[in-house]
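In structure tokens, one chain follows: the form predicted alone.
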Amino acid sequence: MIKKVNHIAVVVSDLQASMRFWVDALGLELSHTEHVASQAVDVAFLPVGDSKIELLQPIDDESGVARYLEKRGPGMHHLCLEVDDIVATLARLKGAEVQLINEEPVIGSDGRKFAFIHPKSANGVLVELYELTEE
């Protein structure tokens, strides 16, 4: 079951400069930022009520998040939504025939699952199912 939109990413060129906007111009907080080496990105959290807008900047004009800024520009990456049982919605979803990209759950550095949903399967949407686990 899906329990909500967990985040939205948007991908940056520059963080700082982001804020402006963001921060300055719309009001939103910045709750923190982290270096996410495994995704060579650079995240900012910025929270909307139960969910948070998360803005990447690349590191490495290797990652995919890099090669998807020189391709489409700054702008909506993926959004993420938050569901109960991982495995069970990545089964579902394979029964239904969508395009997965992951098809098993990442465990992510903090303990929790994530997988994506091809793009190409939700109407040019990447889609991230996102599960938190107990703390």
The other form holds:
2 protein chains.
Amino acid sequence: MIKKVNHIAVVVSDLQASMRFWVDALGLELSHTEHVASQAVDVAFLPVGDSKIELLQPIDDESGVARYLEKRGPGMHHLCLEVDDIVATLARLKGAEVQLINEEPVIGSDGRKFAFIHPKSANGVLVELYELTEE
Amino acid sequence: MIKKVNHIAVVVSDLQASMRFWVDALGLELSHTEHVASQAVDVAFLPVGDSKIELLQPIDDESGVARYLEKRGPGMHHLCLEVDDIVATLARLKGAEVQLINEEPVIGSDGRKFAFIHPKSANGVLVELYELTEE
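After the form predicted alone, can we look at the form predicted together with a further copy of the same chain?
Everything in the complex follows now, all chains and molecules, and the chain you saw is the first one.
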């Protein structure tokens, strides 16, 4: 079951500058920022309703996010959906011949399980799936 | 105040074909489809949590959505945020020198008020604001 939109990720070139729009002008709240070394990004978390906007700034030129920014410019990067059972969801997607970036769930440092669906199978949308442990 | 993500809009070239991923494979529910003549799109509404994914298929070659599809291919098109007071939100954005596509709210046929923020001011994201009357 798909529970909700966990977050919409937006690639930006300058996290601090981007706050002037999302926080100062639009009025969203910044909950916190994180340095995610494994993805080579700094992330700002902006809760909205039962979801979040996550602003991603690449911190080197090599990461997937950096290459996306270089190629397409800033904008929406991926859509993360929260599921109750990521293994069952991936099995179902494989059965439907959906192309997956991660065939098996990846376990994050916080215990969160995640996997990406290839945009070729999802109308050009990079879809991330999350199964959270704390819920 | 920003209340929630009302929807994430995804441009697709074929609404029926796109259901095979979003509904049949991923397991989202299709609530209904609408023909929106003013935007020259057919729209499929897929509720998820307190938000929705809206799939947009252009029905001619002239609309903004059709030109987006032609230029960039299918993918995430805009992010719609629900606000409690769209006039106050637009005033605040103007005060912050944010570039707006609609300086004043547009009134939809259902009484909904909406306005678009220019992606140049929003890290490449086309942001739509909604103020709904029924809430």
